[in-house]
Each structure stands twice: as structure tokens, then as C-alpha cells.
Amino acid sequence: MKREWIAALCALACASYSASAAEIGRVKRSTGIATIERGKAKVPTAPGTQLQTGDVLVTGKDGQIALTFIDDTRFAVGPNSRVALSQFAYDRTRQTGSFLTDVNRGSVAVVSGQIAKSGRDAMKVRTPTALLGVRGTRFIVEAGK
């Protein structure tokens, strides 16, 4: 009896970390200063690096970095910004979704993609002083200029 609670509390802990680890995009390019924080740890930015869902990407005063997600949506970070993953889902099969960003501070441009398109308000970027609601389009923030 003591074995299989065990045994289940392993899967559980293995099911529950695989969740949170579960890549929801790559890097594509970097340039200069560029890092993203994952935790307390700071994982280099090269293409192919993959992203989860809580990762802070931050660039410096020479930094760039171009992002897509596994929804189709793309992002470039200008130099000097902050930008966190806050929350990502989505659904292959039925290609639904939601995403939160914050951008704590510098620039993102966005083209969006299918978590946009799957319903009003399934993307959001939030800002220090505002949020904005996507419904599948292309544009920039800027933030704590």
C-alpha cells in the first residue's frame, strides 16, 4: 500500500512538472544583450532556446530578441525591455487559447496568431498603466519610457 502511494505521488509530481515545463515557443534570433530569466536562474538566449510559460525576457540597451510560439505568434522585444510570459495555454486540436504578457518596461511589436483569433480576449497585454485585449492583429507597446 505504501509503495503505490508513492508510485502515484511520483507520477503526480512527474505529470505536474512536465505541465509547467511545457515549452510554449522558441527563440529565433538574438542580438546583444538579451537573457531570459527563468526562476532565479538566467538561461542565454540563441536560437532554438525554448520558452515556458513564466519566463521574463529581458534585454539590454543593445538587446533584441524574435520570438514564435507554438500558436503561430510572433514577437520581437526591442532593446532596454522587460517583457514576461505571465500565462500561456493553448490547444492544438481546437486551436484555442489564452495568452497574458506584461510589459514591465521597452517595446514589444507582435503579430498575433491563432490563441488571438480563438476568442474575445483570449490575448491580453498588460502594461504598467494599461491592458490591452487582442483580437488577431499587428502592433507594437511600448512601456515605461
Contents of the next structure:
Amino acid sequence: MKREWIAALCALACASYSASAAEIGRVKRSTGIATIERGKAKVPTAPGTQLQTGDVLVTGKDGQIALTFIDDTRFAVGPNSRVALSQFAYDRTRQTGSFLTDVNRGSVAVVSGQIAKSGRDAMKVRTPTALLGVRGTRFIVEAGK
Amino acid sequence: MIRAFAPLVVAALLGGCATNALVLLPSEDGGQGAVAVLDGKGGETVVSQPNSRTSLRGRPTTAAYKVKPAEQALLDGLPPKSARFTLYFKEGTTDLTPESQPRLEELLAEVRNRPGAEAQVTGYTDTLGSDDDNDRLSQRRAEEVVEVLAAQGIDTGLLTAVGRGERSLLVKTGDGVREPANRRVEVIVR
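For comparison with the form predicted on its own, provide the form predicted in complex with its partner chain.
Whole complex next, starting from this chain.
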């Protein structure tokens, strides 16, 4: 009985681990100084690099990163930016989910995808001065210091 | 009071383009979208005027706007829209119909031309035969397409194959019905 409990707990731990490390999108292109901060690690931004929830996209002068998400959302992160993919959940079958991006500094161009369509303000973008509810469109967010 | 405002003014002067703003553009299909500025207390200001700029410091104010070169460069840097392909199969097999061969070539070209391309491959069947058989057949159809892409030197680490059997029929039919339009693999290339 005890052993079964341990097995169940392990299975749960594994499931939640794989959920947190699950791919949410990919880097398509990157120019100039650009890195992904993942916890304490710094991940290079080569095309095809998988993105995870919690990743922070950081660019320097002249840096730019283009990415797509599994719900068809697309981003272009501009120079001198710091953008955190704070929350991301997507059910491919039902095409519903939630997405919170923190634009701490710099700029991001966004074309929203399925998540924004799946519910009112299911996709949010937060800046140091505002919280935006995305209702399905193309826009740029700029955050000063 | 004046002292409290001073750092803000200095930041605005030094920052130059360091602003806090939302630039709303027409959506790619020409339609109109919207972004709501939420006040965190249940209130909101909806911005729906395309080609406008809204200040995000203090009360949101929107004005007509033409994008600057740096903003245009950012928009041009967006990845292209995902491309969708549907390939059809002969009854009960993983063989493509002759009509779908050129479409497969287009798919291969699309994957090759996209940096960091990924393909989401989903197989389907019509309602002829058992659910279990159809789940297996749809999975094999999806895997067949992935194998063709892999044989062309495309990194299979960037591909996923899923079989959905007779769920999501393209043409709604009853059970046990032959329907060529439902015997398909759908591919989304990002």
C-alpha cells in the first residue's frame, strides 16, 4: 500500500515536472545580443530553441528575437528589452488557455493567437505601468524605464 | 510635491523614446482588433482604433499614429503566419491520393524555407471501420507524413505526429460511411 502511494506521488511529481518544462513555443530568428534567462541558466537563442514557461527574453542594443507559440501567437522582441513569459497554459485539443507576458523593459510586437480568442482577457500583457487584456489583434507594447 | 515629480520628468527627458505606450495596428487580415487597458478594479478602457497610440502612464489617452521606422522594423521582424496543409489518403491506407502529391511538395518547400520550422502533424480517418482501427490508421497516416519529411532531411525533432481517428470529421457523416474528405492528415507549419 505504502509502495503504491510512493509510486503515485512519483508519477504526480513527474507529471508536474514535465508540465512545467513543456514546450510552449520556439525561437524563429534572433539578431544582435539576445539571450533567454531560464532560472540561473542562460540559453542561446538559436532558431528552433524551445521556450518554457518562466523564460525571460533579454536583448541588448540592436538585439531582436522572433518567436512563435504553440497557440499561434507570434512575438518580435525589440532591442534593449526584458520580457518574461510568466504564465502559459494551452490545451491543443480544445484550443483554450491563458497567457501572461511581462514586458519589464523595451518593446514587443504581438500578433495574438488561439489563447486570446479562447476567453475574455485569457491573454494579458503587463508593463510596469499597465495591465492589458488582449482581445485579438496586432499591436506593439513599449515599456520605458 | 514638486520633488516627487522631478524624477519622472528627468526620466522622460533622458529616456527619449523610453515611453510607456500601446500602438494598435490593423490585424493582418485587415480586420479590427482591440486591447483593453485594465485598471485592476474591474474597470477598463478599450482601445480599438487601428493605427493609434495610447499612453500607458496614468489615464490611457489614445491618438491617431503612424508607426516610426524602429516600430516598423519590429513589425517586419514578426515570424510569418503559420501555414496549413491538408493531405488526403486512399481508403484504409497510408498512401496519398495522386491529387495530394503536389500539395506534399508545397509542404516540404514551406518547411525548408522557414528558419526553426516546426510541423504539427495530425491524422484523421473517415467513419468506416472500428474506432480502435481508425485511431491506429490515423496515427500511421500522421507518422507516414513525418517520415516523408524526415527522409527529405528535415529534423524530426521538430515534428509531432498525432492520430485523432474519426474525431473531428471534416465532412460530418454517420458511422460506417466512406468519405474521402475525412481520410486526411492536417499539417500546421510554424
